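Only one chain is shown below, in structure tokens, and it's the form predicted alone.
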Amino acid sequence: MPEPLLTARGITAGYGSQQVLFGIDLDVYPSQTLALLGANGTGKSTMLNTLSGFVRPWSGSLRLDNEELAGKPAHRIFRRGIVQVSQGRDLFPDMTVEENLRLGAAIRRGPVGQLLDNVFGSFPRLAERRAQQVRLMSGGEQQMLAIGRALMSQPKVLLLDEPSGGLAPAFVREIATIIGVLRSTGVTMVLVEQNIKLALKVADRFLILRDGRAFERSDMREGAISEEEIVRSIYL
């Protein structure tokens, strides 16, 4: 097994005095995706927020290729390569598609037209809408505009926030392929999601959160238990 390439330590975090996250340990390796599984309000979007620094950790420790992150600024983790998909996707409904991509690589230098073909090669829905304004899309396709807005920034960890919520049956089963396809190809990943059957399919590893703490399930794999075996793990 690699070195992590994130790591969080003893990460406790919550808003104003209600402690929402104690004590949370986790690993993220090169190349893998590691999905947080739990009911709603277990503190999963929460971790997520804190990896990517829009919630500060009250304690604990948070390192990128053992660089200490815990505390900094969000743009400043956004700039080490740790890079957000929300689940309000935060995209400028009135500019167009590629528009909203170039945004995604301003931190980058140079021309980002190679990097606009990758998006392009891998959502030829959006290739086709690129003149689009945003506002005139689905959800389904605001949401791979997203992913790959965030994918313009070339992150070393990209955290993905319920990717299929909302979506229809259609783009949910799109959306799996899309985050497939980024898997085979090396993206490094954490995502959050309540689709268990889509995140069983893309996901490597899975960290179960309750009650803001954690406790990492090996075999869950699909096939490998039963769906009601994942859901007891995850609810009672």
Given for the second form:
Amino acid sequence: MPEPLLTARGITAGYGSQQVLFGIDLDVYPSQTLALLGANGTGKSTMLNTLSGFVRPWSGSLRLDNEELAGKPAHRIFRRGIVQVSQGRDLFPDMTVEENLRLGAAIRRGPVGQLLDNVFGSFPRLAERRAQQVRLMSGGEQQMLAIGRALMSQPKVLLLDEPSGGLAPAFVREIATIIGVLRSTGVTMVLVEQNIKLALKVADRFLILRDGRAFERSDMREGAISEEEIVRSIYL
Amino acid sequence: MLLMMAPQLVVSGVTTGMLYALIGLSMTVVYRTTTIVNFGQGDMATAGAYATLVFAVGLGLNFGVAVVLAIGVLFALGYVVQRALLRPIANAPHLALAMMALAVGYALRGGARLEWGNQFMTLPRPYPQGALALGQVVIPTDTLVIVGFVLLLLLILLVVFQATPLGRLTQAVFQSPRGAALVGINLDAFHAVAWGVGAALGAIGGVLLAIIVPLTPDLGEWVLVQGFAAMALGGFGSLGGVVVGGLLLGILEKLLGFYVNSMFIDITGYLITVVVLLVRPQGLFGRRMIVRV
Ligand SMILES: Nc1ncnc2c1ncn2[C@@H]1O[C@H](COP(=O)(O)OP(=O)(O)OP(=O)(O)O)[C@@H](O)[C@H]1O
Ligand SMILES: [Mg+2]
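Mind sharing the form predicted in complex with the partner chain? What's above is the form predicted alone.
What follows is the whole complex; the chain from before opens it.
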């Protein structure tokens, strides 16, 4: 195994006096995808938000390329290359697809034409709709745009929070394909998913979150373990 | 003939209307970046005028220098107010933020009362007081100066908001603050600077105002009502709209005040606000309210 790109050690976090994360350790290796699985409300989004700086950890260490990032504000962590696609997508609803994508590279200096072409190359659906207002797009298209916007900043680590959430099966397959392509092109990802099939298809490693604690499941691979067994370990 | 007074009343209405427009513009800058209507803006404007008074009259500095210093002071004030008072309650309901802005205004007004009580102060005119005669109509230098300044500021703001990357970012922050944070924008700094710029613009409005009307600690309340009415009439968030709204308000109050009853000078702003909010809440040029996706 190479050195991990991103490591978290002993992360605790919460809201007000309510603790949500109770000492999470995780390692993300370059060009790999780590899946974070767990039932509703177990703290998956909180963990991703801690990695991206939107939630400040109470304690613990968060290192990217051996640089300590815990406690840094979100915009600094973004500049270091940890970029999140949030569960709510948080697009700019009254702007066009292209404007949203360009804003994904807002803090870059210099031309973004090449980056834009790359994203349109990977997302033909977005290319067809480049002048469309985002408010009028379907949930699946918006999800693609959210991923595309995050890619515009050429992240070192891409955090995806339930990209298949609430989408029709056809779109779930399309999103799965896209994530697969990203992985094969070497994008490092942390993927939160409730759709276990999708996670099994694209992830290299699995972490299960239960009540704010994490358990690694190294035996989880497509076919190596029954889906029922996975569901059991997540929910029971 | 009474009717012959109309053009002169319009000139007078344009003068005050442009000042309302400027206050409205300063509030629009804050609104378009933070979605907050700054109910303390009237008092920030008078604070700008008082600061100029202190620098120009109290310390005897050159008027231009005094204004620049006052603008700087108000920028800092707006920045600090956002950082110290609004940021800590950023996740509170909008009403709490509006109340905080109002409270800041009251605090500024209280401070002015301590020092100036009920005195009427005036700022010295930094230019000769003259007038331009156009047939029967007299156009005072004040009008030319005020119209010139407001149009210049409007032009600058339009260019910045509509045609620069900064304007695009501002739109992004307005439409989805969290989205903006997700693309790496430092939201705290963005909001604080917006408050600083809003307060600085308000200070320019306060200075121009205090040249033509007596400055009192309570002037801020009236200024707020007029600026808010201009915004409501023009449509919240529209830069051109707020200028048109301010102009209409200024002209209307002079005409109604002269031809109908002088009380209209005081109440037209309230009337317009009430009527617009009831009949056409989006104002003349406002877009539909933003509904988040
Ligand atoms: N902003 C917040 N303020 C207060 N409590 C929160 C906040 N966000 C999440 N929580 C609480 O923290 C706990 C973990 O929430 P989190 O969103 O991290 O879970 P999750 O695993 O992502 O759930 P889901 O699968 O529903 O997305 C929940 O009890 C939730 O109610
Ligand atoms: Mg979640």
